[in-house]
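Single chain ahead, by itself, as structure tokens, in the form predicted alone.
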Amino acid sequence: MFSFKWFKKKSPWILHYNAGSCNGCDIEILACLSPKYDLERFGVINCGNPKQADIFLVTGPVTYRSRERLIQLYTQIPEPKVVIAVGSCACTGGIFRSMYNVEDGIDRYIPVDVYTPGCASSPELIMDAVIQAVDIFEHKNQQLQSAKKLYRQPVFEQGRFCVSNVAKSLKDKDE
């Protein structure tokens, strides 16, 4: 049977959402997909869809509008996923914090797996998250593999002893 699992490895693809910065981390982005750093020599497409996302790259601060947009591209994701919080405001809210409009940083509405400091953050640590955010991704995905195989095993198999009400009717009626 043919596995996507190999390409899926080698080439996590990343959905960058702008939650309300001053668009200068947006800009290093834009340099680690230039030829001077090329981020995609490891395999990483920058993606438009969530649904086709692995790795969700956040720049800025909550804003009270974009919350909500957050999260739903967030759940879009499909599992296993990792989260990168670029930039000082997506960390704690940086300059904005504090602000009438600014709800501090990501990690208080979604789980942030790699922190990337800085305003801006630099390519050279943008690119150092993306490298941790694909070793995180391969651990979670073999977890998640391991858990489906396990839920997948029959329950003997699993070396359990079934207790569930059809094993007890099976074992009264072979005594």
Second form
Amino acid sequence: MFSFKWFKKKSPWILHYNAGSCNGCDIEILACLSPKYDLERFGVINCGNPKQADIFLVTGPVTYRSRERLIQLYTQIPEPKVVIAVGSCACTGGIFRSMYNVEDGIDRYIPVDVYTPGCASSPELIMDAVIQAVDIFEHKNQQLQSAKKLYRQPVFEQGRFCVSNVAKSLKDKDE
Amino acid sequence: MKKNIQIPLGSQHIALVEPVKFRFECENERIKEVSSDVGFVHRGVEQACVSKFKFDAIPYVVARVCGLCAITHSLAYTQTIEEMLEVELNDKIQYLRTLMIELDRIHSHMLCLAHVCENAGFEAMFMDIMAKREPIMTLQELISGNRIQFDYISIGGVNRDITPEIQKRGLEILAALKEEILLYIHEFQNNWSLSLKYKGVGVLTLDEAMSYNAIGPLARASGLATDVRAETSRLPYDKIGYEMVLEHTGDVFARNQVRLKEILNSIAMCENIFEGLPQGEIQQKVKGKPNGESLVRLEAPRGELMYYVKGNAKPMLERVRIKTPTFSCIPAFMEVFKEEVYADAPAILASFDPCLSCTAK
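We have the form predicted alone; now please give the form predicted in complex with the partner chain.
Below: every chain and molecule of the assembly, starting with the one above.
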């Protein structure tokens, strides 16, 4: 039987965006995908299209010109989505903190789920982050699929108006 | 029927990780006009160097201009300061610095070769080259403590020494890599499907290379003999067996050949350094504050890197100017794209090995 839930659980795809980094973390992400570390054995695939992605890997401090694209990419990824900030620049701004063209970390603009420290983050750290992100993704997916209650259950008190009283009175009228 | 189309490539494009934006004006499938936009990763490093950090912290700041050639940036800056402070360094420090800069060149060239293969549609070759690159990263980690962005060089010396075990392990890794590179040279020359994408594609002639001031492997693939390593004498390149690599066809194939042969040359130089490392201290005392101005040129993996530093006997410098290789090469890039098929654009672009975080700083 076709189960959409099963597919989403097993293979979340990655989108990688360079928001102004020094290429250090980017080549470490590339090294993660290469045979020595091989991130793809956890079922994740690096894709270029935000519409197909589930996990968003961002490197670098956000520069003035890349922030618009960062938000565009984030909004184009369908729910549920997980954001990983790779490297100390993406977490806090790192050595570029409070330079004139830099926005000090991506969590000023988009919510971040996993922070990865290090300059540059080593492949082991990035892999740990992605495995955590896969867990968070599964959790978010379950939350999204459970039924949502839009109203609060009214508390029953004697002599006061509530939903069950109305239902009871309606029932009496019918009889 | 002729039809003009405008096609953008980057920023955030599947074929391109680097944050650069090209706009191709195409007539049917041929590219006629190119315009580029490089400012996406401008962070303001030059301004920060003269307002936020003192001169002895800047080697670690300018290393973050670029992750691939970090060591070249910090070395070029350190040499300007040492020239102003009139420090004479011993042979061991110079040899260790040369060793790291050549190891950096090997891994940078291999990454570029892998990228060219991926963008030409040869995924298996990409994975293979990336796997063979890992031992070099391990060697860098053994020597300096970090895979990339190793802050190995400081003013007056280097931060770590080499032990005999590392020396032995390094020689083993380099000997194994040499075999692999010889196989790759054979593969790149004789593989039929690679030759379709590489031979005669993206040609930069010698005249164009001279008039558009191409540098680095791009110029050497067209037959233009420019290499800072052969021109200046700050590092002991003449003692450890440096040879210039030249190709004459100027296409993607020639650029790959230049990179592969340069890797072989770098391996030979690293082996010479490991075998004949002189004795001595790894850190020398430096006194005073930089006064005056100084200019240093170094050969980064992508070409000539130039640093101009001006100080006036204060902890804060007056001016730091960085001129990076990719920035000088952009006019030549734009010329190569004209009259090529749009489908080849990603592979040609990867064969330049552009580094946009250097360019925008």
